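Presented as structure tokens, the chain that follows is alone, the form predicted alone.
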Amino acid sequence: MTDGGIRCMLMRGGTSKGAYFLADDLPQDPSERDELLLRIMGSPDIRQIDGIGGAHPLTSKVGVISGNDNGVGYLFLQVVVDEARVSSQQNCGNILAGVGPFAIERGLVPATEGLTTVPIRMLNTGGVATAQVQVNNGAVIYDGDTSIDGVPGTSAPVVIDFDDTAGSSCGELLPTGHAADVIENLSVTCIDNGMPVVVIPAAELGISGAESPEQLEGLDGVRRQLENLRLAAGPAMGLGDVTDATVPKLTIISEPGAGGVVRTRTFIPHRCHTSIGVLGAASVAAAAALPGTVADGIARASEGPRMAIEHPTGALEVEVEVNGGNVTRTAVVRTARKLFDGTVYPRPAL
């Protein structure tokens, strides 16, 4: 920290944007930090006028990494754009694609010519992924001819494999133990493949499931059946009160209309996401491949591991391979860019 500023890098990871600091230069103490970055962020205010957020949730994360004997540490903060609220109860797989960049260009892993491997443990749940980032001269090569939906343009790919997705906030794939449940008189199916999920067939709550996010949050009524729902979800999730959490993520599935897997609308919670997230993503597909789940009949048959996940501004692909009704691999493809290098000064303290 100098004359009050901080150091940090302002990154797109996937279909996200977020600030991401070295561990060392926030406050070691939760409470501290996470005061210090609503400041940072400019919450709690829907426009996060005084502050680097976006004024949405995509655009109001915050990824902290830490370096290890066996690679990196990531720390994901959701902070709320108009409450004074930061959260680290989820993974975020679209800021995890910038971390591996990160980390190089602080030097906490070694630059390898062509390609450089970075082990990320994901403290929020335990979980490790490894990224492989593309390298040129010791520095990370950004451009590339790599393009993911709800991103304009290509960039460099940013290969990431997951270890150990299932159960990773919930303690199983299925924490209900069951394929499908009915949680306030809807059908659904709770899975946590790396994010806890429950998705809902369209049907049940009375639309296609093809609406745009602009339609979907305007239908008062649907928002409090999910809302319900998520409240409801939440214990039988294992996941406690989930009253001021931000998951279980809700997400509306619906026969794909573009040569997908599935159609997805997702709730994070409460605004309705225009793409999805990574690891939202692995769920969904992961309730796509398991027997039993609310996706059959509706979900369309892959071919192979890799499905292509329908959202609002294209698909997201991930490769889920299922043996015995266990994950034994999840992977995908992202791409990150670097925005800004410098110095962030927060709003002063009340």
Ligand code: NQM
Given for the second form:
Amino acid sequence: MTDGGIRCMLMRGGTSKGAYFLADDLPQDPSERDELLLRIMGSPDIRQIDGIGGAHPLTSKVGVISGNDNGVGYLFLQVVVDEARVSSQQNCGNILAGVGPFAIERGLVPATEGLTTVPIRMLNTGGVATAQVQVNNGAVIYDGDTSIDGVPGTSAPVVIDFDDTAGSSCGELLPTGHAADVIENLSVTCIDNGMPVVVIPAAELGISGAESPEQLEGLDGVRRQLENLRLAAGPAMGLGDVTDATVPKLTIISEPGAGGVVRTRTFIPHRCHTSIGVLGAASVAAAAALPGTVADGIARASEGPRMAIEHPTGALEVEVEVNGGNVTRTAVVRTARKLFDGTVYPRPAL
Ligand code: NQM
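Structure of the form predicted together with the named molecule (previous: the form predicted alone):
The next block holds the full complex; its first chain is the one shown before.
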């Protein structure tokens, strides 16, 4: 820390944006760290006007990165925009896309010419991901020709393979023990292939599933139904009382409209995502691939492991392999970009 300032890199990771820190640059005590992060991001305030947060859950995210013998540790923190609350209860596969580049930039992992492999322990869930980052002359390459829906233009790809996504937070791929349940009078599938998600057919809510995020956020009755469902599904999924948690996510599914496997609209959990989270999409893809879930008869069968999960701004392609009811592989291609590297000055403590 210099001058009250803290070293920080602002990055776009996939379709999210967040502040990345070395763990050593933040207080070790979690409540001191979270209090500082609220002042850095500008929460609680719907505009986050006195901080660097972007006034939306997708742009109010933090990655805390530490070195370890075998790569790096990645702790994801969701800084709630309008409440003085920081949650470590979920992982984020989009911010994950920036972790490999950040680790190389900060010298936590030596750069290997061409492609650098960065093993990442995801501290929120205990899972492991392996990122492949393009490098030239020892420097991370950000420019490239890979596009992901929800981000304008193209960038260098970051290929991420996940180990053991099934049951990441809930302990089981199907945490209620069933491929389908009725909760709060709605037929749903509760699933965790990297992210706890409740999958709900749009017809159960009396909507088409093609509505825009703005339209869905305007449907007060649907939002109330979704929140009641979430509060009941959380304990049923082994997550305990989820009143203050950002999980489970709620994904509304309907038949695909653009050549993908299934169309989605996802509440995260109170705002509607403008696309879909990476691990959220991996969970939905697993639901689409498993027999007996509520996606049966709605999702189109995919020809191989690559599945395009349609969302409000395009589709997210994940590779999910399911064999005999078990997920055997989950992988994704993302992009990331360094936006700013410098010193952030937190709002003074009250
Ligand atoms: O599911 C948003 C995002 C996410 C999470 C959210 C994510 C994931 O799009 O892996 O990336 O669901 O809160 O960044």
